[in-house]
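The data below hold one chain only, encoded as structure tokens and taken in the form predicted alone.
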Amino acid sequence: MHLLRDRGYAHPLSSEITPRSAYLDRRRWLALAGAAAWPALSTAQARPGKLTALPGARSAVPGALVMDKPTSYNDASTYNNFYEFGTDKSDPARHARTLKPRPWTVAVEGEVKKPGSYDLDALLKLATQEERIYRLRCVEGWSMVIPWVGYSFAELIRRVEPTGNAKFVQFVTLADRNQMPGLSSSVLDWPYVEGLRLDEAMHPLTLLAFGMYGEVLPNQNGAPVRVVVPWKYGFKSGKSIVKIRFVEKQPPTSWELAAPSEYGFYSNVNPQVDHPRWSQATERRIGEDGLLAKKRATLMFNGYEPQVGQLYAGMDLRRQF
């Protein structure tokens, strides 16, 4: 189904639209307004003081600030999916505190004119912090709103200069059974491995995260770096990245190999594809009272579609989920 297809929408006449004028500035003030409410939202949630602080300055990247509350530390840090510390969601929390940090070294490959290894401190030195407020959303319904700190992936793409083959870029996370207690488990091959289209990777809203609420990223949820889709399903965004692989061919990933009828390479947010098991039409926020918190339906990129959507214009996206 064409993504930019009219959903029934009654068009307006032409005396009906604002005038341009009218609109350039309704974006001023609303510009301003984000502007002022900019530091209630940024110190609404207290740095939880628990980790090595990492701060962020505001960032300018449109859509990278949403206005939701964002879900508290304790939820974003103790209820994740991250199967290399066990399945259940609490298992990160309680068993990541065996992987290591530092020291740390991700390996950039394949069809890039600059390959090479760097280290976390070198990563960390590429460019600027920013904090960004993205909206996660995982395919088993819930979701959560995380200030995360880093810096569009794009700019170490550009520094790596891919050739004119690389079409995609593979994310590769690290499988060391003395430190991740779930490889054990044969629920998936290791090592995790994800994958984004170029243009997906390029875009500002990817980011190379190394913190969330002003601190460097817990263990549980993917340090010391990982990368941050925000429009995608939470399983795109892998964590504790070790290599990353610029390619010309689609690269297979580990939910796609797992079970291809439920999970596809592009993954995007979206209420109209149905999960195999469950609808995808709608979430719970983690932290809204509960099981018994009222559902909100789910938008489509996440929210994102205004940023993102031009991306996948002229796909069929029940195909190509």
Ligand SMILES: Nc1nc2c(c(=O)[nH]1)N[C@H]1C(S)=C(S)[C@@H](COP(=O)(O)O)O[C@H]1N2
Given for the second form:
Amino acid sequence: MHLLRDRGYAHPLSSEITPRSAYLDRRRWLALAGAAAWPALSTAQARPGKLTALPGARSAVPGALVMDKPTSYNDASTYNNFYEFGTDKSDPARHARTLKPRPWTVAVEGEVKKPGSYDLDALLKLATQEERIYRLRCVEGWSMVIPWVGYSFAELIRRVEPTGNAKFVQFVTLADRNQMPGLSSSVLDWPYVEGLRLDEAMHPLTLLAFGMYGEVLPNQNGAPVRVVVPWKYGFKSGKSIVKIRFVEKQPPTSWELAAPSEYGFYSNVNPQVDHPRWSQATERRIGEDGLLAKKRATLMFNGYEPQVGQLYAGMDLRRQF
Ligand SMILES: Nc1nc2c(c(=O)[nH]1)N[C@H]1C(S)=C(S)[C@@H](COP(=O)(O)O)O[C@H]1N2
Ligand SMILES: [Mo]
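Right, and the form predicted together with the named molecule of this protein, after the form predicted alone?
What follows is the whole complex; the chain from before opens it.
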């Protein structure tokens, strides 16, 4: 446990209910750390500790707690994609302090019987917060393992009661020039929009996240509320969401609009379907980039195939990429 704490992450409930499998995994980490495979071990910073605690009990949703070693808090909060703050990995951590995560409201509209506007506190209390330890695979070829805090997006869907016409969900994220210096660039059309098919959105692994590492989200990771869809490339997980729209037709998404031959609507992690400009067969786990680190094989649906494979039965994943 000591080493884990030094690496920036102490599990909020570690002493109480650590399952045996996690314990075994921890021993494996310690063995690897002993072999000095991680230069990050000596350089990792302590978590800032300034953010509000947001503890959640470990999730019981199947697949919600991967056994991979969590990425250090320092790496997860300083190596980010959040183009509203710049296109460099270090830009969000440097510039996102101008984001104001409170007050915040999320509008729910479109094909639902109960549209409405939720302020952040109402949203935080809508369902019980859980901890989920998910792999996050960026389309660029790197990955992390992040302990999120939130609840299944399905909890919100149930409460707003989609009509029979609702087939897709669109997520609209904040676009405010006063808070987001990256909006002066035309690298993407703003606001950043993403979407899911309704059954994907309803899947219990689709998370509405408010925190990570037992604390509220830092701005650069999408404060105060974001989506996390662990079996899809990271860009499907929109940050700093302000509007959720239930719609009949497949909604446009930012990366598909920007480069339709390179990014599709589904964007399921798939090592067999390469990006037109690079292979997707392997990935580099952030924090394991030392001399001895090998690339990892990327897993079908990012390793969540047992949970989500059924959603895509009968689809040609090469064409609907
Ligand atoms: N609003 C918004 N959401 C976004 C992005 C973005 O640029 N803007 N980048 C995406 C990409 S490419 C990735 S890999 C993940 C990164 O999430 P993380 O920084 O919390 O690891 O956020 C996604 N969500
Ligand atoms: Mo990404």
